[in-house]
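Let's start with one chain on its own, the form predicted alone, as structure tokens.
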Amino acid sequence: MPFTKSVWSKVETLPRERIEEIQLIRLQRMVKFAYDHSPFYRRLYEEAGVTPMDIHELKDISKLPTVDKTMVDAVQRENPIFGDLLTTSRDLVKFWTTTGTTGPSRLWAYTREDWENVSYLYARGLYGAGVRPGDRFMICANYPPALGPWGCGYGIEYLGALPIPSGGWDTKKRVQNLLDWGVTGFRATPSYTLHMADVAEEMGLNLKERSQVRVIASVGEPLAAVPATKRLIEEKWQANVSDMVGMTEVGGPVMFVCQEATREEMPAAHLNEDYFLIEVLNPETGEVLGPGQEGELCITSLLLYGMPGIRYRTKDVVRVPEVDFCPCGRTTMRIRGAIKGRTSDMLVVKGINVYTSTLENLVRALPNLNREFQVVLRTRGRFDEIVLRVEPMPHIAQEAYPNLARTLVDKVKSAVGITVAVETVPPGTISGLGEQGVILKSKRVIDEREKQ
């Protein structure tokens, strides 16, 4: 049963000292378990000259070497199919692959206990987002062997709501069933959530009149860090929209935005600190960063035993977590803006770091532009430059294109500190490159610098 009307479990409200005690106990236990049972981790720690006995306090985690996807890829190629990360070949009940958007898919197996923990955490996060027993919740995904859709479905079941799978349906069928069946919440990427709203409009369906959706769990793409997209979703669906962040290699959700925080301009996501230990690292040096800084998210899963994830570098960009007040009553640390982007999405132009999520926020804040866009990197003389390729909406006259471009140039200059070029293209030029109206990640950024 939920602990309060807003909080799923009591541990989310414990004093900071007690939360850190729990983390240390579980960290010491996990490191010893991995050392004793995973050949990968024993070899890694022996090569680094560390043992479980070196972990006396939480900050000692920095003594352990980090793990990243290239290391996992290597051991899985050498020793198919899971590499030598496995701690057991028995009691494995779930099999996952990563999406493989930035390289080969990695394979992961969960034990029964791992899966129970994931189901529990999804229930906790979804309850925090506003899902309640008796709700009807649609999972808008095709159900590949990926953690997110399945974890969400089991979490919905765990908290006493009704999961509605929608694998194999096209968008029109999803939208129609969502309205006809009185669905009160759903899980989808921000891009697909907006696409469903567009399809509903094309079908002549008025979401503001017919939709009963109260809660949208947003996954797979930055949302809290992109206020313009968040506002657009809220306007179209008249629902609370909350980030939920997890990943196959460590489980999850690692963090979620509670329903109280959705009222914030840039919401902060609560960390599930009893299950995860979070560090933020300098992407180049691996140095642990301090308050107010921004870097790469590094996660240690404290209760994932089948294939442990200890100091796993995610390539996600976040701010260092902070202890700040939240009206929901949770005492867990929060990350303002949740995931801002990927380290691979960071563009360095004229010595300034620019994230595609920042550019997305600026493009989607202009009502006369289609929400899809491209970033083209070119060389002009001795310097690199960014060209933002955008589509005006179909009803905008071509004579208005130059003013739109100047407005966007000014907004980027004000927000980021550099001058970009803006290239307007006819409607359908960019959005037509996508699937289900959503542009592919591989076509979002085009680097033409190597060709010059």
Contents of the next structure:
There are 2 protein chains.
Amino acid sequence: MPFTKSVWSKVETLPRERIEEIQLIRLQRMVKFAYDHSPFYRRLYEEAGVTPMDIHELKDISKLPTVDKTMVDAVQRENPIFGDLLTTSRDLVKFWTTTGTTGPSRLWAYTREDWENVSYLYARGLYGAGVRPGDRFMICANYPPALGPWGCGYGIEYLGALPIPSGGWDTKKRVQNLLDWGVTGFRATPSYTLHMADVAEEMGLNLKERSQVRVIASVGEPLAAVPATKRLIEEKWQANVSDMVGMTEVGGPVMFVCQEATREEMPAAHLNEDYFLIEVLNPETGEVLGPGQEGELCITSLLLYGMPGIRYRTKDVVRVPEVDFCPCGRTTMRIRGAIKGRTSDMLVVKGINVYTSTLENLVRALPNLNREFQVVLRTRGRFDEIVLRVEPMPHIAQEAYPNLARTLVDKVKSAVGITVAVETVPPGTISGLGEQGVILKSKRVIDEREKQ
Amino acid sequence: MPFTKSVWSKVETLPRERIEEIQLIRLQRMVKFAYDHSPFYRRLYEEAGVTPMDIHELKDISKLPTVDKTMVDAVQRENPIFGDLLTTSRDLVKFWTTTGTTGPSRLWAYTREDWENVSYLYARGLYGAGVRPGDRFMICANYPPALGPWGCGYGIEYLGALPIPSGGWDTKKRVQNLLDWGVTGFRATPSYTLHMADVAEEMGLNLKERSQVRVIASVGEPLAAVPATKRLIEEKWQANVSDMVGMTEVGGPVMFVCQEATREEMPAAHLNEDYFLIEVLNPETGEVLGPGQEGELCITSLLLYGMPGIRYRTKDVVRVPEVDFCPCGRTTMRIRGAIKGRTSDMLVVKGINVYTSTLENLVRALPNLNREFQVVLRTRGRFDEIVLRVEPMPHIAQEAYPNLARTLVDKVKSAVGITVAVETVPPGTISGLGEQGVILKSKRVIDEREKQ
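Having seen the form predicted alone, can you show the form predicted in complex with a further copy of the same chain?
Zooming out: every chain and molecule, the one shown earlier first.
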């Protein structure tokens, strides 16, 4: 039984000092557990000269060294298959992989207790996003060993709704069944969500008339930070769309945008603070950042036993979380805009940080542009230049292109403070590069800068 | 904890009279439950003039009308999405579909209790096939809403092994990871199992040296009834391969070949008799067949509550189950050869029943033939004729083809009593028709007979 009509668990509404008490107790236990059972953490902490006894208050966490994926790669290469991060070989029930752009997969094992926590946290987030017992919820994924689609399905079941897997189906089949079966929610990336709407249109199916979808769980790409894409999805699906951020490396669902917050211009995501301790670091120096700043999300799982995740650097860019009032009644801290992108999506041009998600947002806010775009980085004299390549909508006359380009130049200038060049290309040029609505990052951002 | 080193549950070893006692109590309860809660069954039984009170002993089951897929289609069309077969709208946790060759999917909802039973029964069967706690087990499937791959994964977890999903992966990736990660078992169709071995060879990977696979759970196609294919798989993978028969329509894992029985020439599969009551019917007349006969498998689930399955006609062809001695210690009845094919795979030629699986077996027993084949049915004068199209191995000289053909003609004659025509075609002609090792039935059996 949910705690209120908006909130699944009472713990989400505790006073801050009580949440922090819980966090401290769990942090102390977790660090001790990792130190005692994971040779990896024992070695790491011994080399840094710290022990579990050094954690007296929450901010002592910064005494501990951070962990990143290259360290996991190294121990898994040395000691297959899970590396000596693993604390036990018993009761491992789930197996996930994460893939970098190069090299072998990283492997993750979850204990039964770990997985129960993941299921519970997904239920909490999905309930917050508006999924209700009795709902029919489609998971638009092919089910590789990735935590996201699996955890989401378990969460749906946990809260009393019916998960509908759709692995191996093409988009037409998903769209048709979604309508025929009265599906009330689904999980997909924003790109795929828009692609499904396009396919429905091609099939002559009117979503506004036929869709019963109320809730879309958005995963894998920034959404709250890209209000224009969010509005497009809301418009096409007439449904609430919530960022649902889960990470395989650190025990699953870290934050989610609640139903109430989807009305905000740039929604903030609630952190599952009883399970995760969040820091935001300067990606270069590792320094802990304060209110109002943006940097790399660093996560500590407070209850992850198979392969603990303590100060794991995610390479995701977020704003520092804030305590703010949310009408849903949760007291947990929130991150405005949720995930903004990857640290590697941050383009540094003329000394200014620009995220592709910011450019995406500006492009998609202009109704006379198709939603696709490319970012080309070039060297112009001594400086770098951003060329933003966009597709006007088919009904726009060629003569109107220059005006459209000027509007976009102005929008970018006022949003991020730099002048970009805008290039208009015939409709289909960029969107034709995608597959199932997804354009690979390698085709999205093209770096033609001269290398020094 | 398993009951013995071969048997998961004590109930698998009970004396027959005790098993039948359990079956009768469960049958009476199940029929009453369906009558009380499923409008579909109430209507069916009222029309037939039977009530739950008419079931006094096990053989009274034949008083009840049978159910087939066309009846499910009809009620689901009339009353979407599950039809009035459904007994409850609460606590439905799993959703599966089954597809016919024409028309929409049939939909199946499982309650939490139903699904716990499925998980337990898969664990029992997989343990029987040789999977052990701590094993790493890959499920080679893309995870559409089909009971098989999901149930298998839950069963693996239930018995304490680690399931490795591989949805959306291509064969190369599956084979590579299977070897790199020390996978000890997997679930696949026989065709795909052989295809993976071919791909490993193409990749220059030596399965005999590198594979740690001990157990293969074979699904979706006849295997025990096709000893030549079974031997091919054993030879290539150096592993035990067991038929694992699960059916979405009737609550999952109905029978499995135990590890001990894989040594039999044509293994017999143990029935999960505490959960299922099995009858074998004449597919034309519906008459119940006796020992030694072959016919349509008709299943009654004794513990399936969401959408009961009582006397469900499967269209699968089996021999009548027998009580026989199995060295594993189970006392449950067994079906020699497990599933032989679909009733629709039965070719009636010159008044004799011929199964494509029988022909497959004969083709694959000849080492000088590639494993692929086609069956062409033709009219020759007043009679039907079977043309068996086969591919000699690449190293066989053309001059040897007629001899090879004669050998096969003789083998078929002595096995099924009819004379077929054998046509040899160049290597690659038939195998080139497949995708990922699977040749569609429409390309496997070609009916060129003149229609009357």
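Take the two forms, find the largest set of C-alpha atoms that superpose within 1.5 Å, and that set is the rigid core. Positions refer to the first chain, counted from 1. Just so it is clear, the structure is predicted and the values come from calculations on it, not from any experiment.
Taking the rigid core as fixed, one finds a CA shift for residue 396 of 2 Å or more between these two forms.
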